[in-house]
Structures are given as structure tokens and as C-alpha cells.
Amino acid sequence: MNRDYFHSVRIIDERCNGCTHCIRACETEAIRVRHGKAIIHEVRCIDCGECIRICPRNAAVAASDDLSELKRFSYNVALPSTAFTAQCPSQHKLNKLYNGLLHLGFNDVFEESRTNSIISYAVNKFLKENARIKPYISSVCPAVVRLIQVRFPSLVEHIIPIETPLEISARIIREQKSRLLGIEPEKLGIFYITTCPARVTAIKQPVGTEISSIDGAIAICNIINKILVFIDQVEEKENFCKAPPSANRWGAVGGEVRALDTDKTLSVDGISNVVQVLNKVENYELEMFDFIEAYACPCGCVGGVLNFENPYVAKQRIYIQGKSNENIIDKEMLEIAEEMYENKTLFLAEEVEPRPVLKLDTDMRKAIQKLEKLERILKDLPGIDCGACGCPTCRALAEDIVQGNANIEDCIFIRK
């Protein structure tokens, strides 16, 4: 692996047989069948889970965390995605769960939805301060914010510069925690439980700071499992259901635009469908929006490849809960967002900067002679785009050639 890239996704050579289904299902083109068998382009990966998606063998998977890492530390918090609210059918259920979770071997649960409030709050007033940039694209899912790198370079500057509430969340629960518990910051540990590969990537390896606050993520569909085992035989010690449902809307897409002062917003989900989004906010078309909700995954985060609940029925969950709790309000968290705000601390330490993983070469004069070669291959290539060659496109072969990755031959019907 890359040394300067973490990625989440992986293949097991020992189940893929090279059908391709994945290189036609990768956005940022970051994945070719070579020798039979797939492999991952580091740079142009953004750990969208698309090919665990669609991958018939199973063989893309994605790698998080063990409950084994929890013994590193004194004392351990799971903060659940807000996502998790939607894997039960009811708020019942969904603490019995959250009390499961001190059975695994946490001590605390703190869940992501209460911070969703304070990002709210964040946004709302950044938009009015800020009208230079239209529309502004939301940084809540640490996909999109890397397909922004990787594939629309130029729109960088329109990913808003707000955290993450995963990353609010941490920062939160290690200094109260700490504080109230008498012990050393770096003992407390915070773990999410994710829903999706991507997540787990921006906490390995973040966007827009140099360290994450969370010291791990857990898929829900592990923690689910394991809890459904013994969950007859959990006791509700404590509520852990501190957020107002209405807070609990973000698991599914629409959910983030809903609590905005604006209703000049948009609203998109889908990688493919975000794609398309993103090239007409290039092309300067999307100028009357003031600010994009994209999530990759169908539905919101409810749709990533590591929940437990089917994404269309998380979604009307997470739609019913917010529906009839419409003005509850979570004080102690907009006391917490009026002070992070005027403090900066809400704000993305670091800029996002372009991954201009496409370019052809970093001398402009050799780029423009690739180019031309590139140009060159491709009129000889059919233009089918079949993917026998192992590249998602005709176009891809020809760059991959152009970079000695691979070879005129490899295409089949240049071969015959």
C-alpha cells in the first residue's frame, strides 16, 4: 500500500474472479482487472464502497476496527452514527442496543446525532456571513468531500469549512469526560460506529485536519450482530437516548438541509447522481442554490454497505422519528455551538486541498506530449467501452498505456 494513502476498501484476491462489475461502478475510475484479478489505484480511491456494493463475490470488503482495540484504553465511549437510530424499530429497541454496548465492553455511549444541532447552527450562520461562493457544499460526508479532490479539483473552495459532527462529538465527549472522570485525555478512548468505509478512512487518514479526535471506528452491522446474540438479556442501567429525534433526520439524505434557515438548497444522493451534480456546479449552473447536501451512499448514510436495516427502511424511519418532533431543541448543545463558533473551533483546521491525481504529468510540456499520444491511442481503440481490457473506459486503457501501465495488446479486439 501507498504509504502516503489509507484506504478502508481492499479486495481478497481469493474471491474475485475479475468480472469487472466493479471497474464499471467506480466513479474516479480507481479500479483495473489485471492478470485476473482487481486492483485499487490508491490515489484515485476515495472509499466511496461502491465496488462492496456491487462486487457478486464479495470480495471488496472494507476494514475497520476490532473490539479488541477498546483494551488500549481506560475508559471507552461508543459514539454511534446517527444512522444507528434507524437500524431498530423503535426508541425502545434503540436503547436496549445503546445498553448492549457496555456489555461489549464500552463504559459510555454518546450519541452523533446530539451534535447535529451545533453543525446547524454553524452553517446557518456561516451562510449569512458568507455570500462570495454559491452553492457551498456540505463536508459531512467524507466521500464526497474526496471525490471533490480527486475528480472536481476546481470546486475545493466550495466545500464548506465546518466539521464534521463525528469529529464535534469527540472533541466534546474527551474534554467533558475527561474533566468529570478525573482522567488523562489520552486514556479515554472514542469509538465510532460507522456505517460506512469512507468514515473510516477520514479517521485514519482526515480531510481538513492533521489528527481525528476518534481513536477508531466499528461497523454496525459487527456491533449489531454481536449484540443481538445476548440482547434479550440486557438490562437498561441508562438512558442513553439524549438526542432529540428530530436531530436524528441527518441518517438520511434531506435530513441536513431541513434545519437550515434557506430553502435555496439541494438536496442529492447516489455517487453517480452527486457526480452529476458536481459537474454542473463546475459549469457554473447550480449559482441559485446556496448550499448542497451530497451524500455517495442511496439514501444518506443510511445506505452505507456497513448497516445492519435495509436503507429504504432506515430512510422512512429516520423520516417518521423527525416528523413528529419537529421544535424539540437540545439546549446544553446550542449553548456548546455559540461558544465553538465565536471560538473557530468549529472550523476545518486545514484547508481541503485538490488531489490532482489525473493529471498526466507535472511537466506541463511532457503532459501535452502525452496527450497527444493519448489522443493517438484512442482514435486505434473501438470506443465501446466493454471493459475486456480491464479498464472502466477505452479512454482509461489509453492513459493507463500512455503511463506504462499497460499495453495496446491488452485490448481484445486490437489483439484479434
Contents of the next structure:
Amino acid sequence: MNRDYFHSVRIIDERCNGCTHCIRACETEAIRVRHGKAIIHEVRCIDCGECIRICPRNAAVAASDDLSELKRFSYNVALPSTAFTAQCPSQHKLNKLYNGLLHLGFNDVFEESRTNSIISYAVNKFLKENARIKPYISSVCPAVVRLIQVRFPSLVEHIIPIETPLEISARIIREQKSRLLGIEPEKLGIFYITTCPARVTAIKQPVGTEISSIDGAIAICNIINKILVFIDQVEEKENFCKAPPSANRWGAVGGEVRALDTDKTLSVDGISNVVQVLNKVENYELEMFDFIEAYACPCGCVGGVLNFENPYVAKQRIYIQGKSNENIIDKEMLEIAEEMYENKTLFLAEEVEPRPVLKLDTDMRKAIQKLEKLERILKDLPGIDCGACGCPTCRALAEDIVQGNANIEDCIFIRK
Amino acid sequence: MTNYHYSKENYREPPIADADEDHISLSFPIEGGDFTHAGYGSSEIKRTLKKLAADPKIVRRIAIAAYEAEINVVAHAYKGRISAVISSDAIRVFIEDQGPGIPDIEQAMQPGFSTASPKVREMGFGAGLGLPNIRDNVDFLHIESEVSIGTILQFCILFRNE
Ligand SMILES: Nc1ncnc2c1ncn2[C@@H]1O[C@H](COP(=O)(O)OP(=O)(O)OP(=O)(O)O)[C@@H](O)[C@H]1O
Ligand code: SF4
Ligand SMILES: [Mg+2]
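Output block for the form predicted in complex with its partner chain, input the form predicted alone:
Full assembly next; the chain just shown is listed first.
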């Protein structure tokens, strides 16, 4: 497989004025401003979307697929993410939006949230059978998985080796549809209606599995904006709202752990908060927990940058709709869960590899020499992290100099 | 003064990094009773090791040992300092404090032994597992303590010969 880095997050040069907001927002220090434009360092970027959130000029964007991709297939299924359910004020409106998808060229709709109960089943069973590692960390947010690979490589074994709801959804759709409709699996298009660039990247270039079962990803906001134009004409031909409200809770932080049997869980949202929690996990300070759900976006997936609705409004809707304590089981999904757990298809096919790309050198001796040099350079820099050199901090400039990617004269205080 | 010494089987003292050899030195103060900032020094050491090419598994062993030792100063002593010297074969960490000292180190090394105050227990510490945990994660450990004066704890973790 092509292991070149694909990234959904990118910078539109014409819009970028080199303001440096994004370089400081990036938790993996992946962005630099060079010659007045932001540049993303590909191996470091985890596609969390923080730069998109902060950019005042909309220069940082998330590439996703276009509806024209549907033409490649003879039958297309839309797979709206769980957070989609919180984009409009009522279930009635939601079903209208789902039916609107049919007007955009889709032939069927399958809610991702239906498979959340499969994953909950698997996590519950797995945690009972495996007490070796504490805490396990959810694999649901691909930005968090990549953050761990890059910044917390020693924690890769804490990532629970269970597939994500979207991958499992796509496998179920492909199996069911090709059986029921008698069409060849390759003629069937499955498109994720996505909350975030991290999932676009996870589909194009998955971690923990060779090839994704999903054919493309289209942004929630693009889809909803299109449907709103003709929403009054949409007829509710079918009821696509099949997931129980308790399954929709996954759209906001705290929802994933509510379906677990253990109370020893922790929920964290917002990437800088996730970094703090992972730091504690690394120090073995959180061994009292069995499981952590961690989401890069504030409020969880409703906070993803490609959503339509405000994250806090969306989160509140999810809380209200999923208020009852009951975890309603979707019987059809439960049967599938049992079978998939037994034949191991619910597990990640590959181990999540550490990707410690932040280190100075792969050779310890050379790395030490570089760090010594870095510290010497740092003493000459003003230490005010002004960002004018295009690096997030003075330390980052010193590192770039040591790595041969910048000059001391890039510092405006030294240059004058 | 009391002493405690432990070294792993087959442990051979790595050459001390002299001024000529490339090495990194780090040093951070520790304030007794300040649980809010506790763990800063060990976090910085960990961050530095990640920048170097240290094996993630070894980084974690160092992180836990340094963190526990730092917390012991915060929990049991008045003030202190954590320092580290990193060379290409090993990391040496020194934690010294001014504090009550440890009258019987053998006893303090027993899992479950703790004199932690109620305040410290309220902070979630005091299981008596810190020192034994340090020993289990290092290749070499030496503790010296004098009652009413303070404690010096040194440990070494080798980067190779797992
Ligand atoms: N730096 C120190 N100064 C004085 N006494 C210490 C120091 N470090 C450890 N001790 C003594 O040794 C005992 C055992 O230490 P240890 O770290 O094993 O457990 P703890 O600190 O009591 O609890 P835990 O580390 O599990 O939170 C302490 O309760 C304390 O009496
Ligand atoms: S929290 Fe959800 S929306 Fe945000 S990056 Fe992670 S998966 Fe995407
Ligand atoms: Mg202790």
C-alpha cells in the first residue's frame, strides 16, 4: 500500500497571510510560517483540525470528497456519523435530512450510531477478559490515536485494539447490501458523512487496518447546506432513524463510557486536555481507571470542524435525547456483535505502531549532540516565543536550526 | 546515617559521563507540600528523553521512577531538587532533599509501608508503593538518609542490555 502521507488538513496559500495563529495551536508543532505562508510538516500532522478552528482567514481547510464521487458506483449508501443526529432540533427533522440524502444521489442511509452498541459490547467483553493494561484508551478518535503514535509512543499498547464504529458500519453495509441486492461489492459506494478531517484521513490512510471499507468522506456541513436548499420538498419516504437514543450519545463526550459496565472510566475532550491526561497515563497516575474515552475536539465529535451546528447546542441536544439511563439494545446489532467478536472481525487487524517523529535523531549519540547544540542556541534567543520567525516557540526555532531547516537570522531580534 | 543499595543482576556501572563526552544535564527545584506543581521535573526529563532517541518503554520506566521520587519529596520533605544526566548509554537521576530523613530505609522499602500524613493521603498518595516501584524500574538504586537532615536518592537506568 502507498504509505506516503495523505492529509485532509491543508493550507490555501492565497488566503494565508502568515499571521502565526495556527503554529501555536498545533499540539505536535507541525506548522511553520515560511516566506509569509503556513506550511504543514506532513509526518507530524495528526489532522486534528486545531489550525482550522483557529485560522481567522479560513486558510486552513479540510479536504473531503465531493458528491461527484458517487458516480463511480452503481449503488451508494450514506453513512452519517453519530454527531449528525445532533445537527437539527428534532428527530422528525433528522429523518427529513436523511431522506434529503436520497435527493443528492444516495440510495440508502445507514446510521453509524447503530454500530456503537456493537463496539460497546466488544469493549465490555474485552475489558473483562483483559485486565493487563490500565487504562485502555478508546480507538474512536483517529486524531487521538495519531497523537499517541507521535507524542506518546509508549502508550500505543493502551489503545484498545477494537475497530471503530465507522469501519464496522461499512463492513456490515457491504456484507448486507451485496447479499440483499446481489450487486458486486466493488459496485457499492459507501460514503461517510464526516465530522472532521481526522476521519477523512483515517479513511484514506487507516491506522490498525490495511484498507478502509469506506469509499469516501463528505463533510456534514456541505451535505446539510445542500439539503437545506430543498428541505421543504423532501418527502419522508422511509424512516432511517433506527438507532436508539442511547446510541446517539456517542456524538458528545461522555456518551461512549455510559454504555460500559465499569464505572472506572474517564472522559476527556479538547486536544490540550487530552495531552494532559495522556501525560498522566504515561506516569501511571491513572491506573485506577479501566477505560478512557478521549476526543480531540471540544465537546467530542459534535465539536469536529466539519459539523454544521454549534458544538454546545449539539451536545445539549444529545444529552436531552439520551437522558434516560436505559441502554436500549438494538437486537439485530447485538447478534452481529456476538458473531463478529467471536470471529475476531471486531478487532484491529494490525498493531498500532509508535511513530516517534518528534525526536531529534534516530541515533542516541547524535540526538544528544543535537540537543546540546539546541540548548546553546536557545541561550542566544530572546525566549519570548513571539512567533515572528515562523516557529511556535524559540525552542522550536532552535530545533529547526539544529535540523538544518532554519537559520539563527530568522529571529528578528538577532537579525536587527 | 542510613544507607540502602540495590542493583539489578549483571548491572555494570556505565562510564560516568565526563565533561568531554556528550551528555545532557537537567535540574529542577522541588517544593515540599506543593502538590499543584508536583511532577514538573520528571515531566521535563521525560520530554527531553522523547526528543532523544530513547526507547519508549525505557522512557516510561524512567518517568515512573523519577515521578515517584519527586512526589516523595513533595509529600514527605521540605524542599529539594531533581537532577538528571543523560548520556548515550544511561540516565542517572539524583533527588536530594532537606527533610525529616528516613530512619529505617529497609522498612520504607517494604510495599505498603507508609508514614504519609492524612493530608498526603487525601491527595491520593500514601499507599507505600513509591519506593518499591522505583526499585522495580531501575537498574541501580542508592539511598542515603540522615534523620532531621534529609535524603539523597540516586538511580540509574541503562538504555541497552535490557
Ligand atoms: N524523601 C523522603 N523523605 C522522608 N521520608 C521519606 C522520603 N521518601 C520516602 N519516605 C518514607 O518512606 C515511606 C515509604 O515511601 P513510599 O514512596 O514507598 O510510600 P509513600 O510515599 O508513603 O506512598 P506512595 O508512594 O505509595 O504514595 C514514606 O511513607 C516515608 O515515611
Ligand atoms: S473528536 Fe471526533 S470529530 Fe474530533 S477529531 Fe476526533 S473523531 Fe474527529
Ligand atoms: Mg511515595
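Numbering follows the first chain given and starts at 1. Think of the rigid core as the biggest set of C-alphas that the two forms share within 1.5 Å after superposition. All values derive from a computational prediction rather than experimental measurement.
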State yes or no: after fitting on the rigid core, is the Cα displacement of A349 between the two forms at least 2 Å?
-> no
Against the rigid core, is the Cα displacement of H35 between the two forms at least 2 Å?
-> no
